[in-house]
Each structure stands twice: as C-alpha cells, then as structure tokens.
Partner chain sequence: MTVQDPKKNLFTQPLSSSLFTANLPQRYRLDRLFVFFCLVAIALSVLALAVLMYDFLTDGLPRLNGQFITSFPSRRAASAGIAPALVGTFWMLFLVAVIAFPVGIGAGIYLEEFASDSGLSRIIEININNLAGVPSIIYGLLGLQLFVRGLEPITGGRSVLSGGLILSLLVLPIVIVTTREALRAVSDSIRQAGAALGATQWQVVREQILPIAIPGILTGTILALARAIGETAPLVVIGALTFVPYLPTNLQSPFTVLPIQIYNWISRPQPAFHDNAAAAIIVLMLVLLTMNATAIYFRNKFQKMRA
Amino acid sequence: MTFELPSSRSSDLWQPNRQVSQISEGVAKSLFMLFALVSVGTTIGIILTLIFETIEFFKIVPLWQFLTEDRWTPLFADAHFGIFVLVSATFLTSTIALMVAAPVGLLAAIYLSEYASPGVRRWLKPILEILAGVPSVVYGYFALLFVTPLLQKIIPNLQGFNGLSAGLVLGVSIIPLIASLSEDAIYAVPRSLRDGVYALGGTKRESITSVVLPAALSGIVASLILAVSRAIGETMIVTLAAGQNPRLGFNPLVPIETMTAYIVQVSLGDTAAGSLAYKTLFAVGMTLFLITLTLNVFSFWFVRRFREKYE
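Could you give me the structure of that single chain in the form predicted together with its partner chain?
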C-alpha cells in the first residue's frame, strides 16, 4: 500500500515560516531570561544599596560604638548609636510572638492534617488564608486600640504603647504561616508510619507525638524559623503598638522601639539624603537584613540536612 503525498498542493496551503518561528523563539527566550534576571538584579540592588550607605555610616560612627553603646539617640545632639537597643526590642516582640504562635500554629496544623474531616478542612483553610492576608496595618489597629485597652484592665501598669500587645498580635499574624507550613510537613509523613504505631497498639495521639511529629520535625522547625524571620521584619504592628521609645531591656509593659519602627519613624520625618539620620536608616536596615537572611538560610539548610525521606 502506498500513499500518494499531495506534495505540490499542500505546500500552497501550509507554509510554515520556520525563520519567523525561530526568531520569535529566540526573542521569547532572551526576553524571559532578562525577566528572570530582574530578580537577581533586585538582590544585587538591595545588597549594594545597604552596603554602600552602611559604609558611609561607619565612616562617621565607629563599629564598636554601634555594637557596644547602650543608648540609641541618633537624632539628638548627644548622639548615641547602640544598635542593641533596637535589637532587644525586636527580640522581645518576636519572642512573645513565637510563644503565642508556635503552640497555637502547631496544634492547629496537627488538627488540620490529622483530625479534621475534609468538610471541616474546606472551611478552615480559607479562614486561615484570610487571617494570613490581613494587612499588617489592620493588625496594628487591633493591637493598639483593642488588645492594649483590654490588657490594661488586667495589667493596670501597662502603658499605652508596649511590647506585650504588639508581640501578642504579631503572634496572631504569624499563626497562619506556621500552621500552613507545618501542616504541609505533617501531611507529607506517609500513612504507613502511622499504621505501624497502630499495629503496635499505640493510640492516635501516640502515633502523632512519637512518630509523626519527629518525622516532620525538619519542616516544623523550618516553619518556626521562617515565622520568626517574618516577625522580625514585620513593621506596622510594632510601629503602631509598641511605640517609638528606644529603650534597652526586655520589659514588655513599657514603650520600646524595634528596628523596623525606627526606620518608619525616620522615614516619616523630613530627612535629607546624605545626612547622618539618612545613613542610620541603612545601617539599621543592614542589621535587619543580615538577621533575617541568616535565619532564612539556616531554615533552608536545616530542611535539607534533616529531612527524612520516605519512599
């Protein structure tokens, strides 16, 4: 059997223009590669911006002064530049946030992946997504005008701006992050491990606490680290609720100023480019960037190093 190819006629109808195809292929490829490189450019831009202005800052303020002084008053005539004043505030609010969000987020994740029926899950997941999507300025409103007055009824000497309510609401804001990332990690633990516990006579709780959670530990820890990193970089809640009083120490009842709140405070003022106040923005930003970057890199490394692989 032979086919007769309708050679001459078909070429009239269909003439693929290979050259155009190849050119458009090349254009698309190189254009999209350029787009992908925008993200690398962003990173380089961030790092160069921070490094450049930070070097300028350290030409005026020596590094040891930055690291050892116990006051942060860069805008006053008697200027001091102790970064740990701001770092201690950030540490305080983030620690309170983690103390709220770690147990709640983790238990919520366990409930979602181990106990909730599919119907309940379908309702709870979007609620958590909405909670995750609430803008931080709204959380700030909640912290300053609802949580603080409420807490003041219980703790009379709580001041109007304080690290406690900022930290608590900051914790609420990172619950969805911990819950969803931990749930992914718990969900990835294979069913056979749970069945193994049941076969040995274990209860459901025992399968969770003794087998599932250890197996998912790398993912859970990574989610906690990422959440802390998020809390450290969070701005509006702490700016609104914790105040703008740079103060060294860990008293949660008094106004403090975190690194992010300081950046906002200076940005709102009329700061001339090139002034020392302008340069402090970048020195504080650099400190913030280094802390969060370290945490992020550590969390990626942790997952890679300790992930349990199941076939």
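Next up, can you give the form predicted on its own of this protein, since the form predicted together with its partner chain came first?
Below you will find a single chain and nothing else.
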C-alpha cells in the first residue's frame, strides 16, 4: 500500500481558508476585548465620578464631622452629617437577613447536594432559584403589607415601618444566592472523599460535617459574603418596608433609614443638583462602595487562601 503526499495544488486550496480563519479569529478577539474594555471603562467611570463628587462634599463637610456626628439630617435647615446613622441601619437589616438566609440556604444546599435524588434536585433547584428573579419591589410590598401586619399581631409595639420585617424579607430574597452557590461548592467536593469516610465506617452525617463542609468551606464563605453584599446594596425592600427615618441605634421595631434608602430619597428629583444635599448622595454612595468592596476583597482573599491550603 502506498500513500501519496498532498500536491502543492491542494495545499494552495487550503491557504485561503486558513487566511479567512485567521481573520475571523482576529475579529472575534478584538470584539471580545472591546466588550471587556467597555466593562472596565464603565467601572472606572463610576469610581471616578464617586471620587470627584465626594471630594467636593468633603471640601464643605469635614471628614471628622462625617464620621462622628450622631444625627443625619442633610435635608434640614439644621443640617447634620453623621454617616453612621445610615450605616447602623444598613448593618441592622443585613444582619437580620443573614440570620435568616444563612441557615436556611446552607441547609437547603446540603439537602440538594447530599440527600436529594437526581430527579428531585433537577426540579427543586430551579424552583428555589426562581426567588432570585422576583423583583425587589414585590418583596418590599410583601414585607410592608403582609409581613409587618403579621408581626404586629405577635409584637404589639412594632411600628408600621420597621427594620425587622425589612430584614426578614431581605433574608428571604438572598436565600437563593446562598443556596445555589453553596450547593455548587458542596457538589464539587470529590466523591472519593465521601467514599473514604464510608470505608472507615462513617455515616452520611459524619461525612458531611467532617469532610464535605470543611472541603467546601471557601465556597460557602464566599456565598455568604456575596449574599451580605447583596443585602447591603438592596434598595427597594428597605425603602418600602423600613421607612425613611434616620436614627442611630439597632432597634428593629422602629422606622429606620439605610444608605440605599437615602439614595432613593435624594434621587427623587426634589434636591437641586450641585447643592450640598445633592453632594451627600455621592458621599453615601462612596461609603456603600467601600463597604461592599471590602467584603468582596475579603471573599477573594479567603477563597484563595483555602484553595492554596487544600491543594
């Protein structure tokens, strides 16, 4: 049996196709790079806008006053600019939300990954993730018109606008985020680790608590931090259910105002552009940005550290 080498004529036929392929790959590469640059450029533009407007704000209001005052009344004649009034309300609702979402989401993730049959997992996980698609304004009215009246039957001194119902419904809204990401992290743990526990006579519970959860800890912690960032940045739920009454403290039974709720209040159009009250919008936005950035950086650091530890 003999083989004939391709003739020079056949190789010439392949040359145009190769050139077309190279041109199309170059166009695709340039297009994808353009999309990436648009995303990066948008992020840089947002950050620069926050920085420049925040600098203008601090030219009028001293940073020390911004950090130490115990009242937040920038829209009043007697203006005060204590940002921790809004920060305390934001952390109050986010803490309540995490107390609701963390155990429910984590237990749901464990069930889906370790106990549910493939058929149940196939239809239950998408149903759980449907909650993530519910508009936040719907959650807000649900908290205001259903959860609050229900809680007032149990807690008589609970006011119509309060941090408790806002935090509880906010926790429900972030359950899919924790459950989905944690389930992915748990499901990614190698089967051989579980089999090793069973081979030593361990039970499924011991396998989950001793091997699976520690191995998936970085993904679980990342999901919790991302969920907290989502709760801190939530707008409509806290605006509709918690009210717009800035007060310093951690009482969940009274009206409060979070950072995002204040941003909504200023953005309604009643505040003159360029005024001091208008500049507070960017100061609060920069504070919110720094808090969420810190949480995300910690999440990336934690995940990388544990990956290096277990690799």
